[in-house]
Amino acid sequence: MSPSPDLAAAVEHALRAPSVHNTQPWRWRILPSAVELHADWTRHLAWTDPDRRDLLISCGAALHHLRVALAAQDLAVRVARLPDPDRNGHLASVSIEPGGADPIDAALFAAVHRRRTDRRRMSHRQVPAAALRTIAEHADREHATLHPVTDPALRERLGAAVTEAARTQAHAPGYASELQIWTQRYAGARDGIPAANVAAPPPGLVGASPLRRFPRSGLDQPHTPTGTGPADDAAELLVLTTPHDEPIDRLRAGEATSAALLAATRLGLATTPLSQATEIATTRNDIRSHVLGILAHPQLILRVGWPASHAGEIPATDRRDLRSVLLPG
């Protein structure tokens, strides 16, 4: 017999998926055996993805961290993606199916509480090859591919990608009022990014930072042992591609998104999802073009490393209860 589920509690794990400065752009309705996953277009960061890619990146990865919620019950499920076409907004129904939950799924959920975004300098130490192809292998499971940048010459034309990406957006009119509307929320609002979990960029970079840079940060750099060189570190870049780039590859470049995280949480590495360089249509082409030098369409960059020697534990971002977030059943 299937156990009975508890829709409510997968849905409040779902919660705990990364979005876009923490804006959490969803809203949910649950039924006797069924989950709605719903675009919340009042969160939609209009300077910042104005064209709602990281909205539905954000949103497919909470879609597959309710997947793996719902597995870890053993609970089977069929996911309608976009079923709808005279709804944009209702992005997919997960339904309870007969039969037990995919292993794979299920063995990812004790990484869903421990997953933080870690913008801190990273260790020195190298991540092996096995493990860079174990997360591959869990963002292939969802129909995307993630693309180690290794070589230094490309790695380089990345991090210019990056740079250009950051220029580029210091002049749209109104994306410093959204980084600055995000980073400093208001008493209880429950979203947006902290400055405790900002930390500066630390002295001594000798490439450019490919993370975004935050108006405020109070988060410890953790400190660098004497003789390991510069404050540079050996964390990977791995860009996340979709054959095509309609809004159901946005959506399933999320579910790929949340698969790679958690793969590498359990893994013991430490993650930050970049999106900056793929906001804007110039330098995602580059990326394509003369990084990758491929067909595929880039969606997002994942950093990923084992954390410094000596790293403080990162806090927990806030997300919005339940009820918030909850559309009449």
Ligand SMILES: Cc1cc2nc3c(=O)[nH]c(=O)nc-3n(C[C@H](O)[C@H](O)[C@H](O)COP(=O)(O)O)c2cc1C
Second form
Amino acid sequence: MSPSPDLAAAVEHALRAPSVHNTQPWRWRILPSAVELHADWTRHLAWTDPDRRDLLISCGAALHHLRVALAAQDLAVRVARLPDPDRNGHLASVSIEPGGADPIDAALFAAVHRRRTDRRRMSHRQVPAAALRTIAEHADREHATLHPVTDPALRERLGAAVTEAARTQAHAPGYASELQIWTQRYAGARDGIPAANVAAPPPGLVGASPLRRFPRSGLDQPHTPTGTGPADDAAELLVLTTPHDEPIDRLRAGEATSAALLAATRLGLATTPLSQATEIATTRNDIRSHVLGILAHPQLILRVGWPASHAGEIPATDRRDLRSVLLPG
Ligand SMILES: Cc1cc2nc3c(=O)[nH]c(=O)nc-3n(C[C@H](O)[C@H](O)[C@H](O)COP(=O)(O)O)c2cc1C
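For comparison with the form predicted on its own, would you give the structure of this protein in the form predicted in complex with the named molecule?
Up next: the whole complex, starting with the chain shown before.
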């Protein structure tokens, strides 16, 4: 065991995890040789995420980030998921064990601070099949499956499901208010999605974009030639599924999301999690039956592509202080 595990430092790294609308819906308790992860239900987006799927995926991503940060300290861990049947908000307990770290988790650490959600047009360069396989293997280790949707007809169907979900959400008054609240946070909130991380749709876009529309944008699109659709770049859409759809599956889907995003970042790829089509039951079922044709449960879509050449750096989004997300020890 490492002589002095720094659990607080590991939790600080875990705070870099992606979360829906950057809500950071988590709380942490640091004990002498364990860390507990709890859901913060007060940060649940009731209209956008009626199933609490996104919230649990976000917490699962933070759980995986924590595992990665502990592995980088050469610590072995044991994870108990949903350890208390009477408290559904206690999502995981991670305890330090004797032995060496998981080398695959440790190798992802460098990507934790480099990863960004990239909502810009990506490159026209194809993502190699080998890279998609590597990313899928990382999801596999977390008991989830990533399905690249490369067949043009199925890709079009997937795009149609996203468009349909966006149309449904446009008619839900609470959806728009949640989007307003989380894209225009009060000074010092250190959460939400700033305009600096959102790009307006590129001019001359052919076909419907799978990206969520946000009210404000302040990020430049790279100067790349206009393509021929469906999304005007060669970004791939990958659907993440789990065998069942219980809270533990959603938590695991979040761990797999983190693993896949960090693996892609490590390969130099840009990524965008996309959840609109999995937030709505009808479009989620449509993806399950008519895009994938399987019994597993879609949890999230990941957009993965090469960044366009000359695309600038994307600023890191804020996170709340460690102090404000800690529960008493
Ligand atoms: C479960 C989940 C769902 C998300 N859904 C979307 C989405 O539909 N569209 C989008 O642009 N970003 C989406 N994101 C990305 C978050 O907005 C992003 O992680 C957050 O703003 C923090 O920014 P960062 O990823 O650059 O650190 C999602 C992230 C998670 C974990």
